[in-house]
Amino acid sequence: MNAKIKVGILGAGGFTGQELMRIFARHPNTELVYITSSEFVGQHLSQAFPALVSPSTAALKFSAHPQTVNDAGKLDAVFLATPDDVALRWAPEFARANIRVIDISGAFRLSDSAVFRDYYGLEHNQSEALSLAVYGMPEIYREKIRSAKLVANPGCYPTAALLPLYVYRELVDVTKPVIIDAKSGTSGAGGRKEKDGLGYSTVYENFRSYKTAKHQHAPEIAQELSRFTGTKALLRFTPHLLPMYRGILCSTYAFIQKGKTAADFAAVAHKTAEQEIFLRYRENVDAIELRHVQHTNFCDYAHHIDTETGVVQIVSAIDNLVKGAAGQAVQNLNIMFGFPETSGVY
């Protein structure tokens, strides 16, 4: 497809929505024509976010969230950077109108509606749309994403944890507890807006875990880890809040499958990095730093084998707003419309 496609963003005023607009300002195959926000209704983009204005977006004006799909005008694709309940309502509506949907909320990530209710506190009343949703991790589900009407963009923590685990999926034993120790900047922990407890005065010179007993990304990680290993995975996930704005660094500990060697780990790590443009293997876990991935769509990863315990430590890093949200979402769009996966993202 050579012609530019028309795209819209519901929730464009939030952290992820802003990142999407930044990407579309340089995307050669898209035209951003529709943006909504409950906070900036009626304002031109130049008023609300002067730094995001480009020649192609100078005339854009924030609308209220639509009352009907027709309010969005003629779109080829729409991004839902909204709260879960808003996405739950609108994703099926747009999909039925033959507008391809990339949902960045958590509304369609979990296949079990009972688990969704338990972790998100919402009734999942869109069973037909849920059955159509494709989990939007390109490195795993690329072929399904090509024809998908509705893509459930992965969470930021799951992206950081699952991508390297997928690389080593045949080498780790997920029937024994997989321990995921993850640290995020406030834009990942806060979602779309600043919240109490995430302001500068609270996070500065501070470090803490949060939602330790029950975080909504834990069942998402367990679901996908179980899927691509073919075994019900045991998981312990703990998120922490870093005193910085963007980035996730994840340390994962897993037992090694019997008979697997250091050479096996090195071989799959190198092979995957050669095949996947946004996965970068580092030879040393100490080389994984957030500054190397910030403002990019890359996931850096490395491993260290502890022969004494039989445990492999996998360290990975992503930008939660790019590979963990907007960048991966646009990567999915590129796959859906036959564009190079690097269009607009790098």
Given for the second form:
Protein chains: 4
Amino acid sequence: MNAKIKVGILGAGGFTGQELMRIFARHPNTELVYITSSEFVGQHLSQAFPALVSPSTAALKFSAHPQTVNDAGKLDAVFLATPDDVALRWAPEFARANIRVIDISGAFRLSDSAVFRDYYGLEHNQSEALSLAVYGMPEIYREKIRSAKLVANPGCYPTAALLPLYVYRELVDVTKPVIIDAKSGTSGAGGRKEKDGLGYSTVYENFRSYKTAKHQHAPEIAQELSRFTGTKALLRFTPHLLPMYRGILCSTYAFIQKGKTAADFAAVAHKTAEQEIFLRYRENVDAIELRHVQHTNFCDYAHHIDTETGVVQIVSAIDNLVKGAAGQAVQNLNIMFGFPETSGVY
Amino acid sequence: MNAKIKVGILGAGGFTGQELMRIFARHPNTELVYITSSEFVGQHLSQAFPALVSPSTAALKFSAHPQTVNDAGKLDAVFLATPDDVALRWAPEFARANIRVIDISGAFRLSDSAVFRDYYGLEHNQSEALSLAVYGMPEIYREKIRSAKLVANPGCYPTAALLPLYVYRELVDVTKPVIIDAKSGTSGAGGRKEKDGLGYSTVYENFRSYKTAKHQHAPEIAQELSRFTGTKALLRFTPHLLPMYRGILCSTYAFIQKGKTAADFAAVAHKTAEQEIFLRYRENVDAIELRHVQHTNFCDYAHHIDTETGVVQIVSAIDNLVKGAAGQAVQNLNIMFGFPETSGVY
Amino acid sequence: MNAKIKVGILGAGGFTGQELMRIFARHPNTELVYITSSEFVGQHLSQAFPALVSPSTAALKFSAHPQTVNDAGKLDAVFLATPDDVALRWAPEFARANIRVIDISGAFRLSDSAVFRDYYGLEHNQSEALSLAVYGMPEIYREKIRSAKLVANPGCYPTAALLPLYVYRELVDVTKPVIIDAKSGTSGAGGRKEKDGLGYSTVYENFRSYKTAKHQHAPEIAQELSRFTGTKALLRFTPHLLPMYRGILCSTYAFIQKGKTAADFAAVAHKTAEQEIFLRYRENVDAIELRHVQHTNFCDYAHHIDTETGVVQIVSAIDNLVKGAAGQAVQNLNIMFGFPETSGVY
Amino acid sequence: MNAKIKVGILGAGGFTGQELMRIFARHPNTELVYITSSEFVGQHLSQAFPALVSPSTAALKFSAHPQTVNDAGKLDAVFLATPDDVALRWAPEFARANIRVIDISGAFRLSDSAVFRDYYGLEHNQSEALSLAVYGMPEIYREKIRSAKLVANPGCYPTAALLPLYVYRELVDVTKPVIIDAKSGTSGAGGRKEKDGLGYSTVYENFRSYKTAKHQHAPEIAQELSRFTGTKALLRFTPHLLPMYRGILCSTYAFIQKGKTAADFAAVAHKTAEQEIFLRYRENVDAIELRHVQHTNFCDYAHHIDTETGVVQIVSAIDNLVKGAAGQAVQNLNIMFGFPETSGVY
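Other form of same protein, the form predicted together with another copy of the chain, not the form predicted alone:
The next block holds the full complex; its first chain is the one shown before.
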């Protein structure tokens, strides 16, 4: 065995942190040596999360959040699974200490800090770090990720929505409205803390939209969609809360580019799936089911061409905690350190 | 007390039949005297459905389906909660016997029998009855329903989709694609029989679309939408299966008619809600939740105007078994017999 | 129509309060005129609970909790659906003002105030009112309830456990351990407030016991079981939390009295069911299902005699919000005011 | 890397078969080379079960069930995840061909073939193989398993119930009734096929017991409990169906042996947990939650001593598909082939 790199997680007690620990229990190239939490300080993993125990993680103990980068000890990489403001502070510090950072918060995803302020309610005071940050969607930015010091891991909805839009990017007309009707389990809609609107009695046997007017993932999708189509994209994004725990399904309705045919769609769909191990194409949109992607790093996608309306309906599904958060983060880590891209996540 | 009318239900053991019995347990103007089933023949209601027992229904016993209209005894009205082919046969027979019919199947909803054949796989051999049938959506056809001999009770998805589209009918441009992304609990997606795709292990913690390419409710929505807008409507309709039991939420995306404003939308939204007791307007689409309409005959609706895209997002919610089936059927009965329209359903 | 009595509810915004409002929407002998809440003050019922609106309750508006009894206006009866300490204060005040009280909290159920202090953490400073309080289980104490000024409505677990034990009281030997393994949906295990342990992610796809060592319903069951058997009963009571919303199922294991036979059990089981409209006997314990009692005021029960061990397994099921709270409370009201015992709850 | 052994699974398309494939995706000492199914013949794993695909299993294709042992090719071990009658036939054939058999059906668990006939409705015509079969509970029979040709993998309920009873075997008096009130998710109560009683609408928001009078796991528990206590045990076993998918929680109520103390219970509880990696002791029964064992091979257990009744309440939890089926089966394989007992399951 080669020497393993040492990794840490800030905010390991949240949903994404837990999923990271689940992955690191079996990742062959890493050693998880540092986990922090505000709630579980001093507890062993076996006490706090009995289902996550494994030979390589059983002895792990939660530290308090660091006071200085040195508190984290000698790390090769650190994952920030913290609130945005905490990540905004720590990402630059770790990066400056030559510890490579994968930030799973939203702090470094939006390149326009005015938009960031508008959607996150925070002042972005780290413009230097922001200019270094690479948007961590391997299927688009793999080469940049390889050498990045700071990777901004994409949001869960953006991952589900953008991956298939990237596949079909030359076939849809984003100057006409692109309508994204997204549905997520509760783990994608909020964190572990029990708060308003996520109690059992208000989620169970219920369904509704939320943040229709303004969700922080809308500008993230618009930014990337505009970038890879080279056109300012028109977007309508609405997330909904499913009465279940895990998974996001996106129904994206877009106008077909003039002259593009069913054969064109099938061609790019197949071609991408052959090139990208984590993208799986299905020939029927009804075959896209959340249970086929849960606990995996796959993004399943399909399209339905409606000739009468000239609209293509693109359906995609991911596990929001894996491909939409921890899994994609580890995929990024694998790329950054030259491990097989599938290590620990396939 | 006035004399009560006598009513019967064919196919009372299914989801809709059960809901009808629940309503008739408290309906002040009716006496439920005849219930049929292929499965529960000879059983008392208290054996077959212990939760549905009430003083007025406790003694009811399931008969087999009738051989002739006479087997049903003397009825004033009959509900057909049967498969389409059974309703296709019995609706005309009961109507000819001067028993008023509320058909909850799809047999008499589509006025074009070629379309019917295409979507239902049945030959429509009852063109005379079809020409008499009135589409039973009270908010649109109340006057015709009053004297109808045969009411075709609308489908659940059409009810959820069409009611708000009727409200906003002069403000949306249906010559451009109207996209309906609908989500239903399992009771709207299939009957009581346990069949492929509705077992616990395939519904629970799962979400998917179904019948995207061809669902029998699509032509029903298109027919009525075209009728009340006076224009051939362009429609994309996709139903999805929620991991829950009861309720339908429709997200309808439509282009705003040129020159129409937010004030126009608010005006018709408020005005309709004032006139129609079962339509309730909310000012925020995120306030439309299935739990607010479950076990009620209400249709809640709201709209979100997206000025950037020129799209209005209309969200509506109903209980598919009540306003989407049994409740609307009883509302129709109330109109047909001159009872308060709210009897038993409010 | 006769004049209706006027009723009020303190704490109408909680789960039990909501269920009371649902019942009063259809209760023929009452007018609900006063509802209080700490959270919804000033809101109309239609805003706070859109699914509960009915012609008779639509105009209701939440008041703040009263400062004096006079704030409640002229009432004939008041329901206390408040925390225990609030009920402890208000029950005696309303009773003194000649407003008949049905207290749904635990404040007046335990006759021994030392036990009350031990289990509720409150000093019982209302011994006079306590001595007047009647335990509101109609099947046992119907006559006393008729004239009671203050009815202590039973807890949900005690209702589910005690009703069948009362049926079989002469056949089981309570001097040997009576083991009650009870399972409840979340609405029976906690209130509407989202709190620790009742968030979606900790209830969903989970199951566990709680308060095994000390639950406040244990002494309530022991008190009544000892009272109606005339013997100090030995009890082991453990509640569990089901990943669902509504219903309690109790499995009670007790030793059969020497010499008692299967015929004896069948005889009392049938006889009681004939006399008590809300008790329904099933011949097979596996036929006791929560779905058969949900949204009803029934208690279904059955027994299984295990001759090898000499143990009888008694299974019972109720809707904790109806027979276990609001429904039984209204049944008590009906008895107190001479209405049909089934008014509004059957 | 050493050479890996070759394994096959008969009946790989069922719940247990799927779980085995999930485990073999990561098992370092095995190569899964043969999977059969009656339903998925000719399909690749990636088509039939998209969530189970991994680098080592992606190319697997379902064969039909074998006609002769030779059809299975050269195997070192075979898992039978088939119905009982299929296993009854194939287990001896594979064993005779020197392929070691782990039978996950119930065909070889009961040593008394009259009891087998009574509970399984099958004639046990394989007495020679039955006499060779070892009951595959490693914590009890580890040494025998090591050299076994045919391992009868325990049932899910017996695993959950027996493991803690084995821990406390010298402290409970099994000549007095041992009451096991067990609760299981749907995957423990029936297979993948959608059948009566496991449809979404009858499981969801419901709870009930089943097979109270006669469940085939009762004699299995009684046989082993009697064996390791050396006493004919008195048993009352009742399984229940939880509205969830995965996990079994057992509440076992037993009388404490005369003279045994709380200290005695704590001592054996701690001691066993130190020796057995998959048994985890908790000091509080309420800390036993299904979510802590789901997707793991652990059995968590705790006890509550009730001094008033002299009853000890033992609570245990497992994942029925892992420790209760596939995980325990692989643990047995590991023992049989000298791999680390935790390979692939920790």
